[in-house]
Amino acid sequence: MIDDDRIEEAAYQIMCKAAIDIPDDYLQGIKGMIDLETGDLSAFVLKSMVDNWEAATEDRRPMCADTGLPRYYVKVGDKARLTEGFVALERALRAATARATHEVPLRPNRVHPLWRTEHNNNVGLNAPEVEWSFEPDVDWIDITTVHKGGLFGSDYRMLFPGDGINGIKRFFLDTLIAFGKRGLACQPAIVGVGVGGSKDTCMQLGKQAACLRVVGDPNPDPKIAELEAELKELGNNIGMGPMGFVGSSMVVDCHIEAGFTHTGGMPVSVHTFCLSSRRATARIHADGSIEYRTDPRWFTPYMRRETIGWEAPQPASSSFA
């Protein structure tokens, strides 16, 4: 049985880790871009980013003054058992958010959209967001927090089947150019692309692709992985580097997630994470022990299944471990 206090402690710790410590996959991705950057000023900016992240870890302070909008992604094992239930789990997540806001500290960014009132703790109406998924044959709970800026860096377009892959490429480039010219994204960034689903699902898939997959993690569908690599190359050849300067390092990685959609359309969304790539995950085991990591492992074979029922791949996938 998993107790409330373990859930709250895990959620608080990942709030601290996400705000302060850059994930290693993203850090290595940025370091790998420095020598490839064609613009001297852009190369200097990349080096300054790395210096800033290292200083944040050493000083135990948030790596960016705008700590974004903290949110959660919760993956529940089918055999997991909670002592107090799911309402108590959500209360624990909210309590951890409020505590982290004051103790890390996080900037209290959440306000009522109309009256601009706030509780000074990043908790309020529908905040923080909690998205759920499930996993068969395991008894743990994974809790991931993502601190993503909530103002810009996302766009959506309803394409049609006739637009094809070239239409996706055109929208991808239009979006990145607009973001870069207008200062609507903090690049270099992991860029997520959602293709298909209904409009809301398309937006969710794109954001999850940006925030919940690590640098160097290609889609298991080889054709989609090929398109990811092509979009990354296109994004780094539009003449923009970090923070809008002239350069060649706008996209650290590109991730695509797809969902079956209406036969008459092809919705597409584009989301940029930010140069902080703030995420952290805790796995709470049935015995109450907690493991921490920076790879959410959100998109498992079970999540990408196309079948009605479910049978684990043979041999059993080690990605659930």
Contents of the next structure:
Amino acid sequence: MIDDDRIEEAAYQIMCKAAIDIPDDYLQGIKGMIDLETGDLSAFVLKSMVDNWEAATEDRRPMCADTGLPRYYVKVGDKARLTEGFVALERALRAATARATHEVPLRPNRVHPLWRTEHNNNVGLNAPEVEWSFEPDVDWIDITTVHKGGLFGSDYRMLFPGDGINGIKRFFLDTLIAFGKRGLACQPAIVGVGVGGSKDTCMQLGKQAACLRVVGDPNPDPKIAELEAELKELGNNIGMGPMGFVGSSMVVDCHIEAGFTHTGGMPVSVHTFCLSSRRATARIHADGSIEYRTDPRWFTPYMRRETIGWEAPQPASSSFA
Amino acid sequence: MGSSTTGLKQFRLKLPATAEDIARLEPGMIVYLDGIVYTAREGAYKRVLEDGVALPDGLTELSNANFHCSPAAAPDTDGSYRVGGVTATASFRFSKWMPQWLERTGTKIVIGKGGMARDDYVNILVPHGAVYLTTVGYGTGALLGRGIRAVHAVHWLEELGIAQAMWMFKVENFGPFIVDSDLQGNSLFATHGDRVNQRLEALYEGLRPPALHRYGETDDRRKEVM
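Rather than the form predicted alone that you just supplied, could I have the structure of the form predicted together with the partner chain?
Okay, now the whole complex, with that chain kicking things off.
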């Protein structure tokens, strides 16, 4: 049984970690880019970012003052049981958001879209978002928070099968260049691409691809993985670096997620996470213990299933089988 | 003025900045600030320029550097404020208020994210003897947070909230910033943008436009989307 106070504690801690500590996969990705960067200003920017992440961790202060729109992704094990219910879980997530906003502190970005009124705690109408998924055969709950800016760097377009892979490439370039100029997208970043689904699923998949997969984690479909590598190279070949300066650092990694779509269409979305790629995950076990990590492990084989039912894939045969 | 290991020129600038110091700034130079910096964005601009509320007393004497920023800050129990991180917000959105604002406040240094639209340097900043500094990244929120020694004052916190209030920060070795524009209106973003643009045509070679266009992609309202 998992108590809601454990959920609140875990949610609060990941709010702090996401705001302050750069995920290691992203840090290593950026360090690799510095070595390849030939633009002097672009290289200066990347080195300054590394200095900034060190300062954030040392001082326990947010890496970026725009702590974005804090939100949650919850994966509930099929065998997990809550002492109270899901309403209590959602309350715990909201309480942790408000407390973290005051104590980290996070910037209280969330306002009513029309009246611009706010509660100064990042909680309000439809905020923070909570997205749900499930995992068979396990009794833990994973909670991930993502702090992503909300203004620039994402776009959606309805393409058609006739537009083909080249159509995706063109739209990918359009989005990176539109928001890459002057660095509005806060590149280099992990770029997520959603292909297919209905319009909202397309946006959701692309955003999750950007925010919930780590650098160096290719799509398990080898042909999609190939396209990911191709798009990454295309982005880094634009000739643009951080802040839109001349350079070669745009895409730290590119992740594509696909969903079955209407037979006549090929909707595509592109999302750039940011230079601080803020994410953190907590696993709450059935005994109430909590483990923290930076890899959300959101896209499991179960999430990517194509079948009606679910049977766990057989492990690959080992040498002594 | 010194030279760092990166080969980029560095400059430590005292605020309020003198005309002589501002004239020495060149696009691409790295700058650190000492003195008082104030934040103002749409909330403060509207309040003063549209609602007619008076500027805080002594603003023009204290600081001539307007930071387009909202801090991650929270009030402490003793009435002071904890400022965690500081990063800029995109400046182009504030263009319509800038001419009047520079006029009213005597601001000479605009600090933000992404610079201004190309014409704004010549039409707005240059006539007011003002230059633009850009934050790095964006953003180096923790490094900039370290440079803030104290909150000198905060105005309109209740009316505008933490993000839109006018914060006056006492800063020391506050940076890094990159000089975007000079007193002639040259802009680093513009020159780098031009260089990037030269390659774009080749990049798009062989990539046909999509079958379905978007209404409003051009100003020609008679155009269909197919």
